[in-house]
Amino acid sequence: MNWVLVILGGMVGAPLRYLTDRAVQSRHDTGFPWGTFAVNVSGSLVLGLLTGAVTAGAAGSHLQLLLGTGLCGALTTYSTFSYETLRLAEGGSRFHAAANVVASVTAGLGAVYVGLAVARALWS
């Protein structure tokens, strides 16, 4: 049963990642990977919120598998972040590569903390 929940979450998360990435990237005419940045930060926020809900007892392990492992696992793409950062650096856009690393890691961690804080405010 657990693997079905993970697959169902992934079936929603993967297309959501693609559509979000394309929608965000089409609005920016720069080499910076805004689409990947957006899905990683939003996925981190959802994961922080979900982790806080599970920790407070407001959500169960099945929801954690469906949304955390399945949906957020397929929505976020830190492997693409790594690839795009390397591509920027190799293409001579070292400033954008460094900015991508600093912004993605800082915003991703910040989003997790915001999600945890919101969950704490809601369920503690």
The other form holds:
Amino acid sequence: MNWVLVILGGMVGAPLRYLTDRAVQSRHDTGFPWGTFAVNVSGSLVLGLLTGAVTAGAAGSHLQLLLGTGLCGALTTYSTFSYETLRLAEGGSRFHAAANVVASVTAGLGAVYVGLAVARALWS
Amino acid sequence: MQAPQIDGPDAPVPDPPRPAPWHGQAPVVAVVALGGAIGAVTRYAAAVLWPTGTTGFPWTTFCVNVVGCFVIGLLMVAITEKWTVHRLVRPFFGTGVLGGFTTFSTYTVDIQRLIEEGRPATALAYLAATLLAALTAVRLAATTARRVLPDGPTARREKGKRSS
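Now show me the form predicted in complex with the partner chain, since the one above was the form predicted alone.
Entire complex below, previous chain first.
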């Protein structure tokens, strides 16, 4: 059952990342990987919210596997983030590569705290 | 009363409708979903096989992310610079399997959890070590792949064109 939940979450999370990335990247002409940035930050927000819900007892371990391990895990990505950072650095945009790293980590971590705060406001 | 619009020879030509970004993407979305399921379940298997406990350094997520970054470095050089592959290979392996295998959200939540548990030094070490190891892995893999992988026919032709 646990494995099925993770598989189902992964089956939704990965295409959601792909379609979000395409939608975001088709709307601007810069080389900056805003699509991956968007999914990594929003996935961190949802996982923060879910973690808060689990801590408050509003969500159980099944939901954590489906939405946390499966969906958020597959929605967000470290490999594409690293590869796009490498491409920026190799293409001579060292500033953009560094900005991508700093912005992704800062915004991702900030999103976790926002998600937790929302969960606390809702369920405690 | 307003005269009806007649499409004379000077009438402006409307722009062709821009296709939505997901137009004709069904097979790609399907292989990304399949790959994402494989990647996510492999990451879950790693967490079940090597549980890190609740207070320690999140080694499993660290290793998953670094390994995924190394593999994507190899894969992307292989299929974009060396060989010509089927158009679904990249979305399946790169976007699906490796994207689903590695995770950014667990990484950020792990950092927050370590801070919450009163271990800011471990949190900072995990934050920095993952970044450093992941970026080194992807760079090392790309460099290695460029050196050791044999050129496919397309890459050889491209090089021939450039040198002539």
